[in-house]
Structure formats: structure tokens, C-alpha cells
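First, one chain by itself in C-alpha cells, the form predicted on its own.
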Amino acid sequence: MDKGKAVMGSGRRWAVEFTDNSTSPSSRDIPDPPGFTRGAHGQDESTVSKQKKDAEANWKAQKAWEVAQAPFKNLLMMGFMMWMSGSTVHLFSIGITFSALWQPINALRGVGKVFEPYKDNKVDLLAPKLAFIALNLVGLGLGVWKLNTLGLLPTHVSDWVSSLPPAQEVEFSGGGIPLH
């Protein structure tokens, strides 16, 4: 059998026809595939752009809440860190408090950064912003905890005793003369 003939040939049953000679309706009760719209073909230039700006926008806005949603997955994780790192005072434990601290202060000082390739017209970042500070703040507020359950937040009295004026003396008492 011929090679060439074999595949020009139109007897095997897997092959697909694509072009679409009938008009019965049955053809045209298949449902159009996800994504695919018969009417946006007849649109005028203006409704499919404003269309892709619209999509854009809501794009942006999904994308800036989970960018400000980030630091609760860090939340939980460094939670968990600071949980088994124990309540004593060494290198480990301090080094987890000090990430603690330094990842929430360094994230809000970047708010604007974080948030600028979401800008947008139509998309208000107010709500995201505010949820991404306030998540940092709850993990700030988190190694504050720690170094007070590590005892290294000057929170007692005793802390400040070094700064405290010497009590005055009451009483005095010396030597006597000897009574023999």
C-alpha cells in the first residue's frame, strides 16, 4: 500500500471533519466552549476595548487583594516558628524574633511599592492597602509578644531599677564604746 494514498485517503474513522456543511440544528446545540462568546465577533472596536479594560480592572483588583492577603500565610508561619523555638533566650529564638519584627516593618514601609502595578483608575486599592497594613501590624504585634514571652521587653518594675535614686537612710547605727 501506498504511503501517500493511505493518508490522503478520507476512509479512516478518527479523522475530523472541521468545516461544517450542515444545517440541521443539531450542530448548533453544542454548547460554545468556556471563554468563547458567538456575539463578540459583531462588536464594534469600542465595546471590545471597553470589554478588555473592564477585564483589566477586575484582574488588578483580584491581584491586589492577594498581594494583601500574603502576610497571613507568613502569619501562620511564623507563628509556628516562634512556637518552637521555645520560650528561652539563645541565638535560635532571638534570630526568629528579629525576622519576626523586621519582615512586618519592612512591608509597611513598602506599602506603595507592593501596590503600584495595581494602580488603576477603576480599581480602588483603599480596602486591600488597609487589610495588608493590618495583617503586618497583627504579625508586628506577633514578635512583640515573643520578646515579651522571652522576658527581653523591659515591662517590670524590677527592669528599671538601676534608674531608681538610692533609697535614703532611716537609720544609722555605728560602733559603741565597749563595756567591759
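Residue numbers count along the first chain shown, from 1. We call the rigid core the largest set of C-alpha positions that still match within 1.5 Å between the two forms. These numbers were taken from a predicted model, which means no experiment stands behind them. What changes on going to the form predicted in complex with its partner chain:
- After superposing the rigid core, the Cα of V161 is displaced by less than 2 Å between these two forms.
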Contents of the next structure:
Amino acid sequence: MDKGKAVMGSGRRWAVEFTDNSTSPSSRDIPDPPGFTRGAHGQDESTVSKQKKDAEANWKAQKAWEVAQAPFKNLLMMGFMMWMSGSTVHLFSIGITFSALWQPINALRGVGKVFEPYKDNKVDLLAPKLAFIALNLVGLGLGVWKLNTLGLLPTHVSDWVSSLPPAQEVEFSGGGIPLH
Amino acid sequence: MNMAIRVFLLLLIIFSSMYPTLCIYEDQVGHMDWHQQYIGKVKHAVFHTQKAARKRVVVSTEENVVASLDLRRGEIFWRHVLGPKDVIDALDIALGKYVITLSSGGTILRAWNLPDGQMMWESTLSGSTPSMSLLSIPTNLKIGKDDVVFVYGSGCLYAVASIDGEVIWKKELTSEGVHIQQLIYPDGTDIIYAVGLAGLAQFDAYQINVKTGELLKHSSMVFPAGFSGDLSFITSDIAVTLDSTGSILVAVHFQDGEISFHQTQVSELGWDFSGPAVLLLTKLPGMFALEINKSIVFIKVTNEGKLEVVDKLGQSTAVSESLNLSEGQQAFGLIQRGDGKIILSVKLGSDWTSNLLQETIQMDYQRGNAHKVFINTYVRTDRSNGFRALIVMEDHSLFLLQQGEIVWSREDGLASITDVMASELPVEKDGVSVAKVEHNLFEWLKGHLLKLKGTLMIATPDDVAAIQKLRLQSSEKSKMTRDHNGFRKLLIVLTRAGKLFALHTGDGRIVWSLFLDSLRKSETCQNPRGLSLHQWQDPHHHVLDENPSVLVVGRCDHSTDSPGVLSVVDTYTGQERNHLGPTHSITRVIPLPFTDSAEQRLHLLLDVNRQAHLYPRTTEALDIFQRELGNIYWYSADVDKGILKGHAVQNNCILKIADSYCFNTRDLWSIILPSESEKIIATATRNLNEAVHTQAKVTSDQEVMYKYISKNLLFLATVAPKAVGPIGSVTPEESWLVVYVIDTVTGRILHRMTHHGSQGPVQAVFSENWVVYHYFNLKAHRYEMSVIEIYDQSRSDNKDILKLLLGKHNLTSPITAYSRPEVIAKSQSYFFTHSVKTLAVTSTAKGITSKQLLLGTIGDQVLALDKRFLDPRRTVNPTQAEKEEGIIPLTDSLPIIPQSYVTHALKVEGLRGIATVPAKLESTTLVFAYGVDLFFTRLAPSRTYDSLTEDFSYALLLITIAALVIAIFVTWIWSEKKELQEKWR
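Next, report the structure of the form predicted in complex with its partner chain; the form predicted on its own has already been given.
Now the complete complex, all chains and molecules, led by this one.
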């Protein structure tokens, strides 16, 4: 079934690629035809390819910044939802709070993956990454703050002593009115 | 979002399927509760068998109950429980349709309708001097048109019309301090004789005209040697009594106002009698009975006034009153005790040697001796007289004997429970047979299908009946093994008769009963009495193969210095393990918080000389005790002197015989209450077994209040000495109630408060760090309930979270009362509508569940009241946060919610106490209310949050799951097919 789907999805049975941009001969099984030098071809077209590469890098950097700023929108939406859910503990507010906590954590765990497509030697991904992390941390902070306003964080004395058993007594005393 | 809604709906369904158990539905009655009705030890019995469609016997008992019992099965036709002070003195049937009772020292005369027990009339016969109360109902006497009843009470003789209770005439007979002992009315005459003694030295006889009440003749004669007190009447003109030394029998003839004495030495009677004689109050034809030297001697009085010994029987003989037979003869019944049986003989008054009837009946040894016997006759098919006998045994049980067999029996000893203790059942053994399981499975499925039908409202009336029956007769609840939830237990109860019963909590049946030998009347122990029950051994961990046992503490006589008796009874088997006594006197029993290696609890028993005796008497127990000696204190409250004293256990006693288990005590502190202004009327302490979950109470603003939880606290209530009497006997100005909370180790008064214009009776209950008490406010003319909560201020500065986080705090380290922690008490009072007979509080296994107060109301019901209503932090306008915490807005009176009557529509007549036992399931507590009736139920003060209710339909759940699974498969296959079709298109 998968196979069928793949075929249907691609929409064609076969194809031939005429352009060949590869630089290393080792990647191909077939040796280059005689008289064809790969290096000379590259030198000829070097200016064109360089321009192309620059454009790509720029595009990648732009995209990376876009991705880095994505949590900001999320943050605003989360804030609005939190404000809507109120400060009492019930199903809705707990659900929102936990999603507010879960999303940033999940995002932080996948930082590398998010920026994978924009990886390039020429693109400096550090700044977008830092921005992304910072924004997510803000989101996490928001979630924790919400958790605290719901009273679910053990920040009070009562959270630590509420289940303390009564202290043992050293002395024992009994007695009373005589049995009659 | 969709997911959230789904989860929410699911939770909603789960929560809505858990019912609140605060109130129950009509069809749940009897599901987890049971109710048993008793009457108590029978004092008087009158048979009503002639011309009656339903043969019955009317009885009055020591629990002040008048009841009509079915003579065929022993069931109660009707029953009335009179007040605790309304003691019934006499009982008879008048006009063949009214039961006449004379009660309250001969001042209240009532007539009850025989068929249905409705009260027909009530007369109050006021008199001045307390006296014996006598009732005489002549069979055929009319004054004017009315049939009359003669009553002697409070020194006056009354003739009362039996139809409406109106007093026809009244004659005062108190002159010269005469105590009338008998009313004699010879049938068909116009004269009634009132016979009695004056000052134990003079015999008096009055002759009174029955029509007018006019005194016809008063004759008296002095007997210089003095009488012993009681008169025994032989015939209508002869009485017999003893002189003051108990060695001379005096026969008094008082015919027609002529009095003559005939003296006979007891020793002259022929048999070698020695020792003082005691006259037994019998009503035998021409005979009387004496108790000499622990045997009963029957003496006949001949026509010439001579005395003749007819027989000598053992002490355990019971004799009935004489019964008129048809031919003018009189018969009486005798019960003698044999080995494991009793012998009933009925004799004619004129002939001792032969028996009209002699029957031997097997009787359990646990019943003791026969105390009373009442006989009744019926005409057999061959026209001879048959007899039936109603006998009252030593354990207060009631039997009807007829034709040599026990027709029915009643366990009326259970009407007088004095102490209750719960005990676990044995653990279930492995290896249940497969067949049994299969049967159970089938039954289980069937039951659940029926329930499902009921839930889906498709059950027929027959099905509904079957469901109800299944619920009530669930075999699960009456099993003899421990259950997972801890609902099945044994209630060990001690009755006033000194008998122990084990009742099953599932259905209330008697599992075993034991009439302790040490609490039976014996030569060394004349009037034995059970005092209290204590948990002796409660195996939990390493000694599970041992059976649990209870300690029964008793006393040989009524005074506090009489010797005590102890016995240890195994609660699984109902066998006495060992016993001790008569030994030293017992005034207080202190269960110590230590157990030995066999998990036997150490007990300290205090005697009159304030010496402490340690039990169990083993060296191991002694070692444990010696180690803890310095920390063991005890206190005594002397109600008469108004002194509260604290004592410490010191060194071994100096006795003639060295006893290493006996310790001297020394006084440490004393609180002397001013006798002119305060008198102790109530005390309350915490239950030693009470579990407390936490020491902290968290308020709405996340702050913590530390409860002052100590087992050594005593609540003490005193009133002005004038205000000890009943409500209304004092003005509000001269009445006050003072309450104390006292630490009994150091004698420190933690809290003292005065309620001006209030008086007792005070009922109080102490739990955790709070006391609730109930009293009467004279100024407001209403009952009030107050609560005191005690908090520990010295702990409130534990506020550093880091320290708490690292566990660097001293909140759980052992504390001593000598550190004098600073405490504050909060208090609040509320009006309450009912007067309260007894107060109790629910107790659960871990103490997490919120508490409910159980109030035994004056109407003999048990009312549950949430502790939240008695919270000193209640204010008129609580903040939102406080409301969320569960604080109820303050109102001046406590609400009575009709649904929270634990006893629902039933009454626990003569309610005396409520015992609560924690179940293993934290949410649930078992409640046992006892009085003349018994009632048991289980309560969940915060609803059953930790289990599904028994009504939960597992079948419905299973069917729903199965349907869902099927639906998933069907839809999957369906979608597959559809997809395939899409592809082929």
C-alpha cells in the first residue's frame, strides 16, 4: 500500500536528471568522459555559483531568524490563554499550564533539529539559537509563574509541614474519675 | 482542546457515579446497617392467654420497658421505654384490656391498651413521703359503676377508676411512720387491709372501706425484739417475719383487727440450721421460704399456726408466684439447676411431695442460674392443666418453656451493654475450592445482571425485590474472616449481667457468648460486676498466629474497695484464657502505650491505696516498665472533694509478701477547685487509639497553624454547686459553667473559660486538638455547644522553607510537657436545638478524613454533625479564600439536617453510648450505638472517596468497555474496506 501511495504521490514513473552539479568524481559510478575536466568547468562558472550560494546563505539566515522568533507569537497566545483560564485550579487551567510548560521544554529539547535545515558554514546560527532558547525560557518561566499562581509550587511552609506526623510525647499520663 | 473536553466528561461520569453517603436512599436501609430490639431483664410478667386471639405475655423490665411479647415466637408486639428515672414498680392487667403500670416510686399510674400498646390514661398520684409502691387489682369490685385499682404509693392509698384513671378516693396512711407492705383484699368483701411495719418494732394493720376510703379500724401491736424488716404473707390473715437477729420466726395473725404473735426459734424447726436466716419475698400458697446457710428452706404454715419444714433446696432455686387453678387450688413453679440442664417442677400448694409437672430442659451453662420464673396454665385437650413457664436466667436472657422444650428465647442481656470493644476477625485461609468459586462467579454475574436491569430501569417488580434481597443477604458481609476494607469485625460487648458477647458487624448475629466464671456469684465474690473492657493483645506484625484478646475488669461488690477480678478472653474462640482474682481493689485502669514482644499491652491498675499494679505479670513487661518508669504519670479526679491530683509512679510497694509488680506512687501536683463555687460534673480525654495524620493546619492564605496534639490533655467541666440539679432549678445569676483544659503531666491549666448563666448536664468529646461540649444556657433558654481548639504557638516560627526542605527542623522530635510550650486556644459557641444524651466523634484508620460529631439526641437517634460547623475560625463574612478552604459563614445556631440522621427512621431506645471504630478503608468509620436497642452502621464523613460504592454497576462498566472494543474493530474493518474501494476506483 505504501508503495502504491508513493507512486501515486510522485505522479510519474521515471525521470532523468540532466544537470550535474556534483564536484567530486568519486560520487559517481561512471567515469567522466575523456576531455571533460570538472575543475575547468567549475572555474568557469565560479562567479555564478558563488552568487547563488550567497543568496542561499542569506535566505537560510533569514529563515533561521524567523524560526527563532516563532515562540514569541506562541508566548503571546499562551499569555492570553493563561489570563483567560483564571487563577483557580480546575481542569482547564491545569491543562493550559501544563501545555505552557510542555511546549518550551519540548522546543528546547529539539533546538538542534529545528535549526538543522539552515545549517551552513557561512550562516551563523548561534544568535538565532540563543534567541530561540531565550524566548522558550521566557515561555517556561511564564508556565512556572502560572503554576505558582495556581498554588501548585511548594513555596510555602504549609507545603512542607502539612503531612508531618505529630511529634511523639516523652511523658504518658492516664487515669481519671474512679470506675464506679 | 477536544482531548480536554473528553477527559473532563470522563471524569464527570466517574465522579457522578460515586454517591454521597451522607444520606441514604430508602432501599439502602439495612444494606450496611442493622438494628436489634431488646427489652432488658424481666422483673414482672403477666400472661394474657384467656380469650385472646394472640396469646401474649406483658412484661416490665429493669431497663424500664413495658412490652407485650408474642407467646408463640417471643417477638415484640409493642414496647414502651420509660425514662431512666421512671422505674416500674408494679404491673398488672385490668379489665382484661388494659395493662396497668405503677412507676416512679408509686407516683405515676398508667394504663396501656393491651392489643396495640397505646396509652389510655395517666394519673399522677402525688404524695409526700417515699414508700413502697403497691398495686392491687381486685377481680370483681365496682365502686359505683367503675372497676377500681388500689394503689399505695408515697404513703397514701388510692382507689383509681381503671377505665379513665380518675382517683375515686385517697387515704393517707403515713401516721407514725408506718411502712405498708401489703394490700389485701379478700374477694367479695367491703374491706381492704393495708398491713405494714412501723419503725421495725410495731406491726400495723388498717382496715379501710373500699367504697369510701374511710378508715374503719387501725390496730397495732409492738414487738419488743424488733423485726428484720420484710413480711411474707401466707394467707389473707397470716404474715411471717423474722426478728432483728434473724434467729426467731414470728407468725403474725391479724384477723379482724386482732393481732397476735407466735414465735418459733429457727433452730427449733428440726433441721440443724445455723447462722442468721433471711426471709425471701415469695408469694406461695400457705408457705414461705427462708435462706439459711446458702440454702433455701421452704416452710409450711399449718392452720393452727404451726411451722413445718417441707424441703431444703440449693441456693440457685427460683420460685414463681402462686397461680390460681380452676378448682380453687393454687400451684407454683420451681426451677432447679442441674448439670447442663434445668428442672422445672410445678407443684400444688397443698401437696409438696408430688409434682403436677416435672420437666428437664437442656440449658447452656453460659446462661447461669435461673433468677425468676413465671408460670401460666392452659387446658390441654384431655382437660388437664398444662403449664408453660417464662424463665429469666442469670445472664438476663428470657426463655419460654412448654412441654419440656424451649419454645423461644431472647438475648435480653444485650439491652444493658456497659462497654464495647472492637476486635479483628481471623485472616482468610488460602485454598478455596474451585467449585465454590465457579458458583460464586455465576451468582456474581447473575447479581450484577439484575443490578444492571435495575440501573437501566427495565427490572420487573420481582426483579426489584430480588435485587433488594440480594443486597440485604449478601453472604459477603457476614463471613467470618477479615475483609479487604475492614468492615467485618467483631464487637465485643460486656453486659451488666457480666456476660461477654461477640457480635458480627455484618449482620449483628451473636458469634459467641461467654458468661465469665469470675463474674458469676460465688462464695468469694458476692455481687460481681463487670466494669470495663480493654484491648489486651492485638497482634499485628510478627505474632499474627496469636489470637487477639480482651481484658475484662470486674469488681466483687459495689464499694470501690471491694476486691477486683480480671480475666483475659480470646476474641476468636470466646474462651477464657486466664483469670485472676479476687485480688486487690481496682479504681482505675490505665492502658500504657507499650506492648511486649507478644504484643500484649501493658496495663497499670490502681487500687484504693493508690498503689499501681502492673499487668501482664511477666519479667519482660517489668523490664519495659522499669525502663519507662520515669515518664509514667497518672492523675486522679475526686468529684466529691473537687480535687484533681497528679501522681508519678515511684518504687516498689512495701508489702508483707514481696510483689515486684506493685508500685508506690507519689503526689506531684494538685488543683483544688473551690468547693463553694465549683463542682466537677464532666471530664473528657482523647481516645488513646486515635490516629492523627498531621500536626499542621493549613489556612486559606497558605499559613500554618500547629495543632497542640497531646494525649495527656484533660477536659474538665465544673458548675456552681447550686446548679447541679435539673435545668431550671437555679437562676442564671447564680449559675455558671467553668471549663478547663489541663495537661495531666504537669498539672498546667492550658485554658480556662467561664460560661456565665449556664449549667449542665455537660456532654463533651475530645479529639485531636479540640474539645466540643454541650450544655444549657439559662439566659438564652437554649442548649449550646462550644468548641475549643488549642494551637501550639512555640512552633509557629518554623518558617524557613530551606530548613524544612533539608529536614533541619525539630517539628517531629519528641516533646516534653515540661518545656511548657506556649499555646493559644480559640473558642466559639453556637446554639443547638436538641438536648444531647451522649457525644462521640468518628474515627478513621489514618485520621486523614474529616471528622463528624455523633450526637445521641433525646429522641434516641444518632445525628451526624460535620466538625466544620464547630470551627472557631468561622466568621460572619468569610473571604473568598476562606470559603474555598471550607469555612462556613457563622450562624448563631447549628443546623440540623434531617438527612444526616445516622439512624434514619429508627430509634435506639434508651440510648446510652456510641462507639466508633475505624475501618481499614480510610474514608469509612464503623458506628455502634447501644442502649436498650442496638444499632450499627458505617459512615463516610467525607464520602467514600477511596472506593466505588457497592451500587457501582461493574456489569455496566464491562459491557461499555466490550461495546467500545467491538465498535473499534467494526469501524476499523469498515474503513479498510472503504479505502480499498477508493483505490480501485
